[in-house]
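There is one chain below, alone, in structure tokens, taken in the form predicted alone.
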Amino acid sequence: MPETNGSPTESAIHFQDLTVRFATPAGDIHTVVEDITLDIDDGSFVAVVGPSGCGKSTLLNVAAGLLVPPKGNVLIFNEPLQGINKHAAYLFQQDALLPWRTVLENVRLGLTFRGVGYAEATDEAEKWIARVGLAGFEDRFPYQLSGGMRKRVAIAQSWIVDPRILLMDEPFSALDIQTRQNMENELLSLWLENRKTVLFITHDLEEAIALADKVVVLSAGPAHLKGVYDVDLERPRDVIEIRMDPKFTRLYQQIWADLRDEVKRSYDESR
């Protein structure tokens, strides 16, 4: 069990000697992730960066139980993962809202699936809609919302079921920079309230450092663990202001020295 400041910390996700392979249409075997061992502490915010196509989302899908690795083990709160990870909610890069349902119906959906009564689920959904700044939009459909507003709905939809783990696959990459930074700050505000475990995939190193407790760097494919960096920046944070901290700049330079070589290698291999 890992330790932080001398006290034991429970592991929310533990990848042990993880390898993931796929068969290609030509019949070849393609290795995406190879021999990764990594601990994600309970209550921590961990960001994963690496070159495009290196296996970041594959790691997330394994943690969700959507992929069964041919080699290695995955433990969730010290128990072997079997089937879908019931402790986790998954926030995708693209909107996963049901277009024929209103904001209220989309946010309420997870509680409805769990058998929560209509009145209780509606009351809780309305609270979460207000919490993400969408009060008054309960009866709108997804096509009537901006990209940032749809992302707020998705966050409320994920958090309302009170998961212990949040798996986030580049959730803000499609947003404009101002909306993206606002959403990042909103995410940090929500996370500070209850410290759920977050495993966050991003291509943006600045975003990773601004949000996370640790930044995990993966190599070009097949992905190996290139490095794990502690982000020693005070919380609470503003994702814009924290970028002006000299410690942020030094950490960026340190991590980029690792990441740059992998990005270049990935690009050269794809030419």
Second form
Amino acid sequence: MPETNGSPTESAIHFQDLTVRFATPAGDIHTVVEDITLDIDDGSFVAVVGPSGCGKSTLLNVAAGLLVPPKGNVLIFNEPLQGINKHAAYLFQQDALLPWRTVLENVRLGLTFRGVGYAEATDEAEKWIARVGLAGFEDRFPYQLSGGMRKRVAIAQSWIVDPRILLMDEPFSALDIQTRQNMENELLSLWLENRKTVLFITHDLEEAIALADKVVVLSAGPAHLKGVYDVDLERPRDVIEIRMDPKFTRLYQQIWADLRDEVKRSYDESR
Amino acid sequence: MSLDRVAADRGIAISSTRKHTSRWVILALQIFTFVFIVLVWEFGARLGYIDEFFFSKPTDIAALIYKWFATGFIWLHLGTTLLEAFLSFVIGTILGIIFGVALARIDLLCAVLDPYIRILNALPRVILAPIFLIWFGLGLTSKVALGISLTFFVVFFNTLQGVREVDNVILNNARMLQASDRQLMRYVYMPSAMSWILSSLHVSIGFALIGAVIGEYMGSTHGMGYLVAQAQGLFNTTGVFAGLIVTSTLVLAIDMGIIRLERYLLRWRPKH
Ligand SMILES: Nc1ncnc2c1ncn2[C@@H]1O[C@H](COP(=O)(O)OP(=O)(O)OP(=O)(O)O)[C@@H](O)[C@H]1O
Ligand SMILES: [Mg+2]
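Same protein, different state: after the form predicted alone, show the form predicted together with the partner chain.
Full assembly next; the chain just shown is listed first.
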């Protein structure tokens, strides 16, 4: 149980001694995540970085309730997680739009599933489509969009339901630098408006520092906590200007020292 | 039906990187092939290389088909066969989809029924025709029963496969968006299985017609199968061929309708 020793912040996600194992095709057991204990405060923005294949998406799948860990507990707002995490929206790393539904229908989906009326859901969906810069593309099917456009549809699709927790798996890595910075700023202003809990995975350390309150570094697989860093940069931030800040550079060097070892280890192991 | 179509129906992949010949060239070659075969047949028969008693000849067959339609004689038979085929197609398809979805979703049901379904599917269904005649009589029911026994399994196995092939990420995304079980079925499983189901329809429409015609052939008072059986009894090969040609043209026409439906329902897929 997480202690509630008078602290004003509530815990949104709490991983306790989390371990995840998969069976390999050869029949061996492959440990992906090992003994991770991590607390994510309600309303905080936490970024997770780590070498490719270390278990970042796995961690997110556990938080989403899509993967039941063989060992350890997951608490969501201090309640043990059972089944799908109803408080969370999940932005998948892979393409996850329904290919047989148009942009409008895809964005509307979460509202439709919750029984919101057709007209209201359509209005709201159109607003979101415009917000991610895709007005005019409502009637396209996903295959008719570029990779970056599909990602933006997915963002609208997951945010429209106004969830308390946003799980985001490398959401901006497919975007060009301009769109990416726009979306990052958009995400920050959105987040400042209503302070949702964000668990944000990225392979880009600069992005992690520019966005987050806290950066979690995972070790090369099996992933355990290598380090947790507080990012005490003032808000509101602009993702481009913040990079010039000397504090930013200092933090970057400090975290990179940690991350570099793991990336190198992961690279050496894979050879 | 083009050969590619046939290949696709049998689950053989068609390379999309292959060079495409213009469809007009293909059409011209198709017409040429048809004309060539008809001419060889016609002149072979006239010059005595092909025995007319066994093979008839195209002009005779065409004349007979023309007469059937001109006198209106054919409509009753064609109508009967069509109705039987239509009923077996619709009922077989619906049952196939229902069972396919149920068994794909309910593992226990699938495990229990698996051996029985395999046995039934391995059974040569045509042999059931006489039994159905005994059970259901000479009328429509026995033909529809035979047709269903043929169409059901094609659609069933394709639906089962289609529902099981659902992309896990898409499924998880819909679950995270809080789709209920029914909504998952409607928004994820069914559309995903649809391309499998639709491609099974090309095969099953042929089977529905085979069921009807064989049923009629074995015992009935009208229908295309009955016409063919009558002609055969009189050693009238022209009648047999005419019956076969009308029947297969019918399949072709219906299949084109299915291709249209397919194009509409699968409009979300990239065109290659
Ligand atoms: N369903 C699964 N079955 C077996 N092994 C799996 C499964 N899912 C993930 N893995 C393994 O777990 C490890 C971590 O995978 P994960 O997707 O969490 O990595 P990641 O950190 O998100 O990597 P990336 O940055 O490349 O997205 C990998 O070695 C992968 O092979
Ligand atoms: Mg990943």
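For clarity, every value in this text was computed on a predicted model and none was experimentally measured. Positions refer to the first chain, counted from 1. Whichever C-alpha set is largest while still superposing within 1.5 Å between the two forms counts as the rigid core.
**Q** How large is the turn of the smaller rigid part against the larger between these two forms? Whole degrees is fine.
**A** When the larger parts are aligned, the smaller part is off by a rotation of 12 degrees.
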